[in-house]
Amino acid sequence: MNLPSSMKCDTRLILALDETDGAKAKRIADEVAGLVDAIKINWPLVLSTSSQTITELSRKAPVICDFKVADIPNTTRLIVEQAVAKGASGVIVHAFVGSDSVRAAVEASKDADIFVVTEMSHPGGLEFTQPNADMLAKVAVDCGAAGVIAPATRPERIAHIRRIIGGLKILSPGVGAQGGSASDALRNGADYIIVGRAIYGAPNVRKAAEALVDEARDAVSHK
């Protein structure tokens, strides 16, 4: 039975807040309080800060771990459960490895939502990922995942997934830096954009997260 996401949907927007210095990330963070539905935080950060900055932030918004877990089931469940235990309203994690592990995912998940990468953004999610999608989107649905990821950058693909798994919420990375367009991805069925260097790297990064909520609420209105 699928589980419904608990994440809110104000704004369409989640920061991908890849930052490696912990006193920027917060900064950030607060510059944007109140304009993203959630920040979505990588390996990166974390691991040249601390598992704690899990906690830090998710004071300030919801917080996915973008891990893109790919493990045996054991070693998935530990790794959702201690990032749930830090404070993540959810965890991305991959299909690939099987259902047995995502099943794994979404059980140790609790309250959290697990999103399942269905396609990646970059080009080279043409090779493997984007071949395998529909399966990768089926795992999701029949697993219970809250959503899933699928690449702004290929709006089109967006379409198809969405086919797929219905009422899923689905989180779509590549705005901005990788060329994805945020009114293309929702108007083609996203829930969500997520938006990384065009806002972190912005001379003013409240002002370019305006923007996006701006140029999201206008194409949500217009669907």
Contents of the next structure:
Protein chains: 2
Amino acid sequence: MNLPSSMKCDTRLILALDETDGAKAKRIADEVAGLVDAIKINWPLVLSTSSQTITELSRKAPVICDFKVADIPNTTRLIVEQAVAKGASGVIVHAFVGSDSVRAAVEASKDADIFVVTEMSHPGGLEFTQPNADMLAKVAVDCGAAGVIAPATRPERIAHIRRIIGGLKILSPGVGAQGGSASDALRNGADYIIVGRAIYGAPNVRKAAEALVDEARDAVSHK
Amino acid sequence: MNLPSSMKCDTRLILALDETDGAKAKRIADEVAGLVDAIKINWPLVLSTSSQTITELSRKAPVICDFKVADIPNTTRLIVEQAVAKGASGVIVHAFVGSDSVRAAVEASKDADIFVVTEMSHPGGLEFTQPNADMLAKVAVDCGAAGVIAPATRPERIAHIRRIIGGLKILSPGVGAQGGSASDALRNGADYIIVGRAIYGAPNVRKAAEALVDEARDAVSHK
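And the form predicted together with a further copy of the same chain, for comparison with the form predicted alone?
What follows is the entire complex, opening with the chain shown before.
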């Protein structure tokens, strides 16, 4: 079993840095420095640059590799080991590939956090992930994951997942461009909101991040 | 809708090149040249080298990126576009994340093939993927995928999936180290067998591949 997540919880804001231009990604990371608890990156950025980007960004903020790993245990282990070796503080994995794969991720993660997808925030997430979300959340608990991913687009589902996972962290994507509200997600039990385009696509990146940090502080203080 | 798969079907053998040493991976690819219909690579090799490896290997054999993409439609599109731009002839995606994501993959793939995971060959594959395999296979058909991935470790499941997908291709992993038989998979309806360690871990790589090609030829001629 992993220790509880050691991720800081200062601003409750995680930037989804879904840029594929490496130089721009680093510039945005610099702009939000100190305003985000973590930066989440995905495969398109790694493909268009290299895995060295994980290391470079990890010097600016804790990096969560949103690799949505969904493979057999041995491949899962190899992916998580490499992400952590390159500086990732967390890796996101799927549980629908089974407990043995999630357990392999947790074992390979050492001091880093494994976050498990329960249901997904896009329309297609209703087809297979939502009907299985309770069981996927239980896999996260049973395998010693640090937390789960639950959709800000369906805040009532965050409250539901919270009842299953107890003290595990909830990271909630879908705020902003996808229509979810930061306040609703946090009031319903999310520990962090994950925001992408509404920050990195804003005319003033830092101002957009500051507004979300303010909204998050208000939401948590009035919970 | 995509056109039917244009992948050649000469030897019915796909090498799962699960090596993380880039130089060794290229050496093995050279050794099996002409003996495999495709080479399947996964994220660990991309992480330990770079996405340029897709391009380099694609000069030796058609490359299938076994990225098991399991993300929202927009991220799926970005991953598939980049893999194809770098030379991939095929990309493997999950249907568990919903039809919209699979459709995004097919649309982004242009002339390349999208293969959809039905159920997985490892023990954890029984938890969520197998109970949903029929519906996942239907998503592959409905979204215009070129084929599906079905486990050689459970050949009766290949026959079952064949009845659902009609003329789509079946690629079947789990042969060799995981216990599946090439002959059983092919006789039950697989178009290709995917073999990893039993080839790249063999004392004589080329001889191991040749033996499998012979076994495949026998199995298909006696079907």
